[in-house]
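Let's start with one chain on its own, the form predicted alone, as structure tokens.
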Amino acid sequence: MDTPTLDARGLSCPQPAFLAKQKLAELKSGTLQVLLDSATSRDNVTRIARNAGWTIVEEQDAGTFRLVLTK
């Protein structure tokens, strides 16, 4: 099965944290991986998951910051 993928890549805050926690929320357990391209948005993104219990793995490419969340 394929993991899920949010591509939040040139969104601006809120929106890419406001998605995640919504897709986060729709899939209450598993695997998601989230695309961002801006600092601030991992970093509201990471905390989201974290208060949500959610594990991070966080990989950097390129100007893409790419967040494996595993519940």
The other form holds:
Amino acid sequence: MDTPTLDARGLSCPQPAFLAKQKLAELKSGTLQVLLDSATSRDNVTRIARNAGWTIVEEQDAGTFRLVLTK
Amino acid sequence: MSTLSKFFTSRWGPIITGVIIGVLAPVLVKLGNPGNMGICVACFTRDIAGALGLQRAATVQYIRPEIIGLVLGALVAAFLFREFKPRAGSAPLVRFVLGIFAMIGALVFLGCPWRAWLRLSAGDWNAIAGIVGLIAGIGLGIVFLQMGFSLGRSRPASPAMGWVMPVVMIGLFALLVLAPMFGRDANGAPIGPIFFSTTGPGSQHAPLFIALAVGLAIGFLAQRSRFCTIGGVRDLILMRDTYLFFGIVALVVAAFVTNLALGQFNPGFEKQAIAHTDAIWNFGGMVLAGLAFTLAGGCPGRQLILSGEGDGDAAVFWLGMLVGAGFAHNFNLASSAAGPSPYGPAAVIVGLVVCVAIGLTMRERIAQAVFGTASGE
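Alternative state: the form predicted in complex with its partner chain, after the form predicted alone:
Following is the full complex, with the preceding chain placed first.
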């Protein structure tokens, strides 16, 4: 099964959070994987997703934050 | 450390940062900074441009320690919390141009977004037109963001790149302390290389080490909390996210109370410190600045904080502001207390044309490439 992925690494504010919000609204439910490379974007996407009722699992590997958002 | 980190990235982080800026900025005015200019990233960058001889308006030349402190405070915070990440490559030339026009717009109004809110909190009602313009500029930037505007991705860079801006700041501090002078001309005027105003706003400053300490403290806090006066309005409109917005509210309330307590609250339009009463170009200047800051991703304070974290693109934006200050004064674009200069309004219109062109043309390519699918679990 393919997991929709938003690779927002290297993008500056507000793009990571804004793109994630758009994608979450489009999906409505399911799973979205978001790749980020800054703590600020990680915090912003986490906050946006949590406020929209998504659960978040975070992993960090070699400078990349991988958020798996599920609803 | 983890608890502290969570606190500053909680809802309270921007609020505490806003309160600290709101209290310390009027205190810096009390200690010697120009009126309603406890901290102004645009004005202070302009003063640095003057001190370096990039513009020769004799009343606005000083190396402001607050700017140095903001970058170095952010650097310390980024190191302590392992967020120092040298990176660059996201349309640096476009960011440089945006920095130039952001500065021109800010100097037509006479202040950055921080100072716009500080002026309001001190009773300078001319700031209202500027703030309305700022919000309009941010709104225009949001339209471009919704159309897919992007300056593209940055990439990780070598550690040396991340150190450039902090080292530049250390160099500026050395020039501030040493104030080298190569001689005087036939009239006895200094020939540089460093110029410090003897009259006007550039000659008004709080004690050096207090100003530096305030800059360091705010730089540290703003790095942790992500405080941003453009982001506060932008995220509220774009995503209904109030996280940064309450930082602005906290700044205004704290500065209002502090100004009242210090006897610095003077409500009215006339005779405000380093301000003019032309509402149209207070508005117009900040439309340009708001648009340019939004396209670049954050207010000038935030750009300095990012540059302290190793963001080379944010540093280029600030260098654009520094050069923009040179243009603003050498081309007679900056306003004065008497009002807009004869050429400032035309420069704002040129800036708006350039920024709209940037907003319209730099889009889609990245947005289309962002989404994809990956093999999931």
